[in-house]
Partner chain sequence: MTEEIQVPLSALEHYDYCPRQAGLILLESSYADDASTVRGNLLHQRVHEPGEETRPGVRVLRALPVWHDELGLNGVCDAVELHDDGNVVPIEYKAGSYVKGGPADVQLAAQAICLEARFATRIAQGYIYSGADRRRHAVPVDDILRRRVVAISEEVRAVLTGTVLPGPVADARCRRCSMNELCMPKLLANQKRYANELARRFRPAAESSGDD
Amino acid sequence: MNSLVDSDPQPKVPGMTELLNTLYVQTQGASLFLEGDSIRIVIPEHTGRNIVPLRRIQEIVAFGNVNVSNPLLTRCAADARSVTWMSAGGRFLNRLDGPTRGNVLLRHAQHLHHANARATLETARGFVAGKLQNSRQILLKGARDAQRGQDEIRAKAENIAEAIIAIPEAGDLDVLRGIEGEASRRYFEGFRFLLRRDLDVGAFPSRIRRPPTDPINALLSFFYGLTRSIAQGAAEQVGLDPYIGFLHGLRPAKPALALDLMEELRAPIADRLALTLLNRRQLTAEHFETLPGGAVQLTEPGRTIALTAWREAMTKERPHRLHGRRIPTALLPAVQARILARHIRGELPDYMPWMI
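Answer block, the chain by itself, in the form predicted alone:
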């Protein structure tokens, strides 16, 4: 895929977004059929005739309960047009590819890019810059509505601004990771002030994981897991190797690239949603349970509330500066993965993170 900019980026059917020559189908219950040299899309309660010419489509990505007919699958396979199935939340499930597999070229380029220390460092800088900039914005926006600690929040945001300035000066990955780690610590020091004082879930001590030992950390870990899932699905969908990352080191069974891609999404998607659910008291102490050993997790009713909010958040459209339009949250990881693929192929000089 050579371009990320569709010549006609407006959705053709309510509930669907067409990005470039990839057809994303998000409407639950939708069915896709082969009709001549076109795709006929049938959506419940939508009476219009929805036809998309196959020549405009290089890939179909179906989220959740979307049916694709066997004749259409056969035609896509014959044309080397991939079909990817994702869960409604964006988790990669399966993929159909035709006989020509261009992904190996992208993966080969990804491996060569990773083997180049300078290129790896430059790409990793993009992930860190996106994460810190978005974290800083969450603090600054939260300070306006915070019931307490507004000066402390703004001070932490200023600390992160200083860290952003230091990113270009990082001479190697270890220094860059140190900058990212210290800025994250400052962020969570400010994050605690964004929570209402009178919550019954207890205070937020600091970021604790593996396992989380308090409700707030348990909720953050839950949403981080979902964020990682959609990031890994995006890497798989685009054809990148999710285990070859640039900021995160290589380790068996560690999806380093998925962890890279999720960094810029953590604060604006996962953290922001956790703050909303807690401060609105949609999640309270009764929605968490402590397991033997001290780990805290959501109860089943708590998970239902969190997942419902997550699915709603995935449909929210957010501005994307590079594309100059709003994009559904569920599609942001795939869009960023394609931007990364273009950078790896040498079509873009830098990786450009998504920033709020």
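Numbering follows the first chain given and starts at 1. Each form is matched to the other, and the largest set of C-alpha atoms that superpose within 1.5 Å is called the rigid core. Only a predicted model underlies this, so the values are computations on that prediction, with no experimental measurement involved. First, how it differs from the form predicted together with its partner chain.
For Gly324, the Cα coordinates differ by under 2 angstroms between the two forms after the core has been superposed.
With the core superposed, Gly225 shows a C-alpha displacement below 2 Å between the two forms.
After superposition on the rigid core, displacement of the C-alpha of Ala115 between the two forms stays below 2 Å.
Next up, the form predicted together with its partner chain, please; the one we just looked at was the form predicted alone.
What comes next is one chain alone, with no partners or other molecules.
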């Protein structure tokens, strides 16, 4: 069975919600049913009973052609257990979160904050700062281990350092987004050198999304989809409206706040993991497939490897300076969403991103 669920009990951090498991289901044609207080997973051509107790599962993430029965969905909604759907390639599609957590005053404050151009700009600066600081650290770290291009990598890191200094000077959102876009381009130019030269997955051209047309971009997109899922879940959990963001503009069906919150997580979580899996050759060309038309995605065995690594990365504890302790990666977005909520409520003067 290719559904991944951890059987080890997770470490409990004092004062932190217990980190429960995410059930990742990625076997095409699998169906999930409610059976008492458990999930029964049925996979065609596989006999035998696959049962997972609901109490061990905090959320379900389904990739591609996976059926989730209505009774199970209803139960998940009632227990505030989220269900996320991704395309087989890992593109975020949809998420069920049960009733909106009733936090009308916080949401109202969020709308007022957004309506205030000055406040929006100041908050957006925090997201950009987090993103650039963390991207720069990944380059600096990479430069230490890189087999080649150390000078190039350090030069890109220096470009990003300059961009960081320019953030407080940006007079409006467009300028700020310009700084972010340019720094992001520099970052991916440096990122190319962090990949070993002798990989069989081909070169990294530049960042290509929707859809990725090479394995490295496919892997990045896959992890970004998962990162977005935890960022969006964090916004929901804290009671913020995931669609009202500050750096990202409002557009229908675009969870701008989730995208804001994931900026600081992209490089240290998603990009680092992609680099590790590729450089250690845990993922190679055979784990990717090209669809008719040219889009590239992970194969099912490839997804299993990527998800196993992701799950491990989520339990890894990372230092959080503001809290003065280490926090499991999976809980970082919620911690940051709370800091944002306290800022929006006027209790903290500004948004402080998580900086590695």
